[in-house]
Each structure stands twice: as structure tokens, then as C-alpha cells.
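Take a look at this single chain in C-alpha cells; it is the form predicted on its own.
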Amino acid sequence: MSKTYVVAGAGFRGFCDAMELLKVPGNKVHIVEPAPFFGGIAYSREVKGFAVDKGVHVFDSIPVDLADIVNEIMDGHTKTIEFVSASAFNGVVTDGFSLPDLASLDEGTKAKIKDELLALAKLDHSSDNPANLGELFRQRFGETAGGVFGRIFEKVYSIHPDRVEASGLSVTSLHRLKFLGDPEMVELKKDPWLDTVLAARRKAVGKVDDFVSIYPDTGEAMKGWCDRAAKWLEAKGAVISYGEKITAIKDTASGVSVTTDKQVIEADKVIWANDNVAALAGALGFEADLKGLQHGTPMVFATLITQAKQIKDFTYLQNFEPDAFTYRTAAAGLFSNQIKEDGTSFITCECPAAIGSDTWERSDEIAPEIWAECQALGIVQEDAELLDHEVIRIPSTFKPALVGFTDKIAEIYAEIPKHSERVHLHNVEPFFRRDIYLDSLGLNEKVA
């Protein structure tokens, strides 16, 4: 039996939910989005004549069936991304590896890390239940390496890991540890438990799973997909209302009434497809303030323009140096197929900066310093000229949950049915696009 749904949010989760609901013949879907565009954080900005993503927004390691949908939406105008990654730590760049490589530490420290890991490998970890992310680092990597990872986390996210729930690991690149040469790491990984926490570079990547990584190839960055995805859904019957906020949700005798600041929509159910749980609570008539339980990581975001031929052929580099300006730098102009007739393209740099810090306050002055760091890291050639730039401050990017968040969310889940039996709130933890997509599968059965 067909139904009418309101999907709250036009980000990637809203897209996946709407797509899944529309698989049932006769279903009607009305998407309500506060922003004036489709796609949420994936929607690109116009910067100096380029379409620039706000970070790295590749369709990374997605299931083949989702890749087929993306290709259909783009009329085949996508490219396979063969990740050419690198990382930097302690002044050393490790090509082909995107996690921290601690191999440049002194021999005494590395010996201590190894001893701690071998001792951990003898323990039973079945009952491990870390109280916070800092404790998780120590349980996985030992006191010494766990401490290094904790300092890296604090540098990137501007918050101490002991204040963050262990689930915060999902938004990091700190899942595994490498601290020796690849042959030595492979030898250590022969231990079943160490194999779950250690890493080594593969000689050749090859195909290791059924996931693929693709990116729009129209020269519009992710905006090209966002605009086409909206039209694709509309062609399937979806109605999308932009620039509207849901202000009230009330159950009725026959369904649910959704009031926005512009209209009233009658539906069978509401699918809350965004992470603004406080807004949902407000619409239902109760308070759920999560501001003190989520950390919106601040970043200074730089778009740096130079000649394309002077940019290293790579996807991105993650810099784990505690005193560095940059964290993640991407050859975004190259992999998004944006090279102007004058030969210029761009790189993007996500630069950690606590609000009020020197980097934050001087954001309009630091482009030359960021550029010099990119030259030193080999991201651009030493003689490359910074031709133009834009640097903006973004107060909230990654949102790791603070200690206490899970308990509060559980309370909210329990409270929602008291106010409406016709609201479906997803698990708010999935972060990667493949996880969001997989979580949406079977939605029709979940809300039947």
C-alpha cells in the first residue's frame, strides 16, 4: 500500500532515504530542506571561478550498486578514483599511506611501543569497554603510541580525546598504528589481535573488496552530482522544498501533520534524515539540547590557486605534525577535472584552528605560510607561485560525540514515541556514505 512521507533533510541521508522510499510504486516523498540547495555539506562553493568542495567529498569505497546509481545520475560522467595518498609526521612524508606513520620516532620510543603492544596482545580484550577515545587509543596501541595518537587527535580536532566518546574514532584517520618498516609490521600482524590494530603498506593495492571509489567528472565538483541528484529524484516523483524549516510535527487521526515556516504537509510518516536532533525535539514539543555533547571541530579552509603542472599528482595528504598549519590537503582541482585555459588549478587545505587561536584570528593573513608548508611537503613544486587564494573560517566541521552523548540520545529515542508514533529517527552515528546508504536499505520495511 502506497504512503506519503516527509523526509527532513536533503543531504546524502535524505537522498538515500527518498530513493529507497520511492522504490515502492505509488509512494510519495516530500523532502524539506532548510538550505537553498540539495546535497548538504557535499554541495560545492564557487571560489575564484572554480567549484570547490568543502573538504574531501569523494564517493569513497561505496557499494557497486550505489556506484551504478551515481553513474546513472551523472549519465556516466564519473571517474574512478585510484587513491594516491600520503601522510606526514615528525617531518617525514610517507607515500602510499594515509594514517600516521610513527616510524620516524627514535629507536628507544619504538622499542617501548613494541613492548607495550606485545603485552597487550597477551590480554583478553573481549570485555574492553573504553570510557572515552583517549582510553580507546591506550587500549589499542599502548600508553606510548596511544599518547601520540591522543596528541594528534587534539591537534586536529581542538579537543582532548578523553572528553570524546570512543565512537569518535569513526570520524578520524587514527584506526590503526604503523611504527616500524613495512616488513616488520607485517611480521607483527601475524598475531591475530595485533592484526586488528596494526597497519602496513601493501606492495600493490589491487581489488580487496566489492567497494569502488568514484567522483563526478563534469568539472563542477560535487555540486554537479548534487544538482543532478535532485532532478533525478524529482523525475521519480519527489517534491523538494528548499529554504524551509520544520517547526511542528503533530500526529492526526489519519497520519501526521508537518508544519514548516511556509506550508503544512499531510503525510503518513516523517523520516528525520539529518543529525539536528534538537530541531526534531523542538518540532515535537520537547527540549533536547545536544550542544554541550557534540564538538563541532573548527577549521580554517584554504583554496590555493597555482599552475596545474606544478601540483603533485596525488589525491590527498594528511599531515599529523602537531605544529603544522595543515591537516588534510587535496589536489581537488585535478581530481575534479578543473583546469582553466590559462593552466591554473587549485589545492584545498583543511587547517585545524581552535576558535580564538592565532591561526583562527589571522586566517586572512596566513595563506603564504600555508603555501610554504605545502611546498615543504612536496604537494606543490618548490618554485610554484601562489597566484590567488581564498581562506575562510568554518566554526563546525567533524562532530565527534562528547562523553554522555550516547546516554542523551537514548533518552531522546525513548521520548520521541511519547510525542509522535509517526516519526522515524535513524541511528545518527553512521558517518561514511557507504554506511549511510546501507542503513537506508530496507527503510520501507522499517517504517511500515
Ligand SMILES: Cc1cc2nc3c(=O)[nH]c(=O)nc-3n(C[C@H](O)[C@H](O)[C@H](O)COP(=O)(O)OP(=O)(O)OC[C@H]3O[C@@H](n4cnc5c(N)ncnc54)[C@H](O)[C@@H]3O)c2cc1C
Second form
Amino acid sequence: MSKTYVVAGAGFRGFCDAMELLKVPGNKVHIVEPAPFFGGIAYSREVKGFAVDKGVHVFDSIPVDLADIVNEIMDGHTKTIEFVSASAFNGVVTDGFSLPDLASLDEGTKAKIKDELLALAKLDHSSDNPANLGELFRQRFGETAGGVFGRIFEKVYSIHPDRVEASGLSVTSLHRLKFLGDPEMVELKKDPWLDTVLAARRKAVGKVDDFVSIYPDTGEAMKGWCDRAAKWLEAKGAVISYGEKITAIKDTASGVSVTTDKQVIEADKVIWANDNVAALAGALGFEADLKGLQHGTPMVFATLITQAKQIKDFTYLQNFEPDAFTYRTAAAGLFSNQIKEDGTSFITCECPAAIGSDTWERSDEIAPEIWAECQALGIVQEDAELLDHEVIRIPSTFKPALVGFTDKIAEIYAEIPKHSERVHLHNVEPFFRRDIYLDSLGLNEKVA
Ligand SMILES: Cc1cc2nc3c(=O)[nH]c(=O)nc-3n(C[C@H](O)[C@H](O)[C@H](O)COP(=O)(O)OP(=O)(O)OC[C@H]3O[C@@H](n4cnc5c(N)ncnc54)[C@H](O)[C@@H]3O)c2cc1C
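Based on the form predicted on its own presented above, generate the structure block for the form predicted together with the ligand.
Time for the whole complex; same chain goes first.
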């Protein structure tokens, strides 16, 4: 039977939910979004005449059927991204790898890591239930490598891993360990448990999945997809209200009444497609205090403009060096097809910076230092000139859950039905677009 839904949030989650609900003939979908645009965090900004994503936003490793949808929305204007990744640690750049490569540590430390891993491989891990992310690193990689990963995490996310729930692993690039050359890693991976925690470069292990990576190639960056995705949903019948806040949600005799600051929408169900659980509780008339349980990772974000021909042909490089400015640097101008007539393009750098830290406070001045680091890493040529730049401060990017978050969310989930039986709140864990899409696929059955 067809129904009317309010989808709260026009990010990728809201997109997937709306698309799924509209597969049932007769269903009506009304998306309510507080921002004036579609796409949430994936929407690009205009910087010095370029469209720049807020961080690296690629449809990376997505199922082929989702890639087909993205492609249809873009009228075929997408390009396949052949990931050219690299990572840096201890002054060494490892091409073709996007996790930390600890192979440059001294032989004694690597022997210790190996002994610890072989000892761990003998244990039964079926009841492992780490209390926090720091413990997870140690249980998974051993005391020595786990400690190194903990320090990398603290540098990138500006918070100690012992304060973060183990689920925080999903927002990191720290889920597998490489500390030797590829052949030795492949050899160690023959143990079934070590296979789940160790990594080798992709070319050494061969094809690992059937996912594809694509990016819009219209030169508008992800904004091009966001704008078209909104129109695509509207053509399927979705109504999208921008710049509206939901202030109240109340069950009625026949459905649910959703009040925004501009209108009242009558529906059968509300799908909460965003992570602002406190706002949902507020709209339902109870308080949910998640303060202190959600960490928004602050970053200084630099857009650096130079001649395209002086930028290395790469997708992104992740720098795990504890003293470095940069974390993830992307050739975003190149893979988004943005080269101006004068030959200029740009790279973007996400630079970890705790609020109030030296990097945060000096963000206006640090572009030359970031540039020098990019030159040293070979991301741009040594003689490349920094022609123009913009550096902004983003107080909250990745949001790993702090210890206690899951318990609090469970309390909130239990409280919601007491206030409304017509609100569907998603599992909060899916993070990457692939996982969000796959999670949304079951939505019609869940809300039936
Ligand atoms: C820096 C960064 C880079 C990333 N890069 C990638 C990548 O390359 N590939 C990938 O797969 N994933 C990436 N991710 C993960 C990314 O978060 C997801 O892929 C996805 O875009 C998130 O979509 P979302 O709808 O859950 O959240 P959002 O994009 O945050 O959208 C949530 C929406 O809900 C709205 N909203 C907020 N409060 C309310 C309310 N009370 N009522 C109604 N609406 C509300 C917001 O305004 C927003 O539009 C990245 C994440 C970050 C932080």
C-alpha cells in the first residue's frame, strides 16, 4: 500500500532513503532540509573560481548498481577513478597504499610487532569486545603497532583513542596493518586471523572486490551531482523543502504531523535521515543530551592553486607522520576535471588541528608551510609555485563516537516510541556511501 513519508535530511542518506521509498508505486516523499542546498557534507564550495569539495568526496568502492544510478543522474558524465593512492610515514612515501606503512620502522621494532602478532594469532578472538578504540588497536595489532596506530589516530582526530568507541575504527584509515614488504605481508596473511588484520598493497593481493569508484566529470565537482540528484528525485515525484527546520513531530489519529518553521506536513511516517538525534528528540518533546559523546574532528582545510602540469598524477595521499601539517591531500582539481584556461588547477589538504592549537590559530599564515610539505612529499613538483590559496577552519568533520555514545543512543531509541510510533531512526553506524546505500535498500520492509 502506498504511503506518504517525510525524509528529514537531504544528504546522501536522505537521497538513498527517498530513492528507495519512491520505488513503491504511489508512495509520496517530502524531504525537509535545513540547508539551502541538496547533498549535505558532499556539497562543494566555490573557491577562487573552482568548485571544491569539503574534504575528499568520491563515490569510492560502490556497488555497480549504485554507480549506474549515479551515472544516469549525471547523464553519463562520470569518470572511473583508478585510485592512485599513497601514504607517508616516518619520512617514507609508499605508493599504491592508503593505510600507514610501518615498514620503515627499525628492524628490532618490526621483529617485536611480528612476535606480538604471531602470539595474537594463536588466541581465540571470537569474544573480543574492546572497550574503546585504543584497546581495539592493541587487540588487533599488538601493543607495539597498536600504540603507533593510537598515536596516529590522536594526531589526525585530535582525541585520544581510549576516549573513542571501538566503532570509531570505521571512520579511519587504520583498519589494517602493514609493517613489512608486500611478499612478507602476503605470507603472514596465509593465517586466517592475520588475513583479517594485515594488509599488503592491492597489486600484491590482486582484485579484492567488485566495487567501482567514480566521480562526476562535468567540472562542477560533487556539487554537480548533488544539484542533479535533487532534480532527479523531483522528477520521480519527491518534494524538497530547503531552509526549513522541523520543530515538532506528533502522532495523529491517522498518521503523523510534522511541523517545520514554515509549514505543517501530514504523513504516514518520518524517516530521520541525519545524525542530529538531539534535534529529533527536541521535535518529539524530550531531551537527549549527546554533548560530550560526539567528537567532531576539527581540520584546517587548504585549497592550494598551482599549474596543473606541476601536480603529480595521483588521487590522494594520506600522511600519517605525527609532526606533519597535512593528513589527506588530494589532486581534487585534476580528478574533477578542473583546469582553467591559464593552466591552473588545485590540490586540497585536510590538516588536523585541535581547536586552539598553533595550526588552528595560525591557519591564515600556514599555507606556505603546507605547500613546502606537499613539495617534499612529491605531491607537487619541487619548483611548483603556490599561485593562490584559501585556508579555512572546519570545526567538525569526521565524527567518531565517544565512549558511552552507543548506550545513550540505545536509551534514545527506546524513548522514541513513547513519543511517536511513526518515526524511523536509522542505525547510526553506516558511514561510507556504499554502506549507507546498502543499508537503505531494506528501508521499505523496515517501515512497512
Ligand atoms: C570529510 C569527509 C569526507 C568523506 N568522504 C567520503 C568519500 O569520499 N566517500 C564516501 O563514501 N564517504 C565519504 N564520507 C562519508 C560521508 O559522510 C558519507 O558518505 C555521506 O556523504 C554522508 O551522508 P549523510 O546523509 O549521512 O550525512 P550529511 O551529508 O551530513 O547529510 C545530513 C543532512 O541532514 C541535514 N540535517 C541536519 N540536521 C537536520 C534536522 N534536524 N532535520 C533535517 N535535516 C537535518 C543536514 O543539513 C544535511 O544536509 C566522508 C565524510 C567526511 C566527513
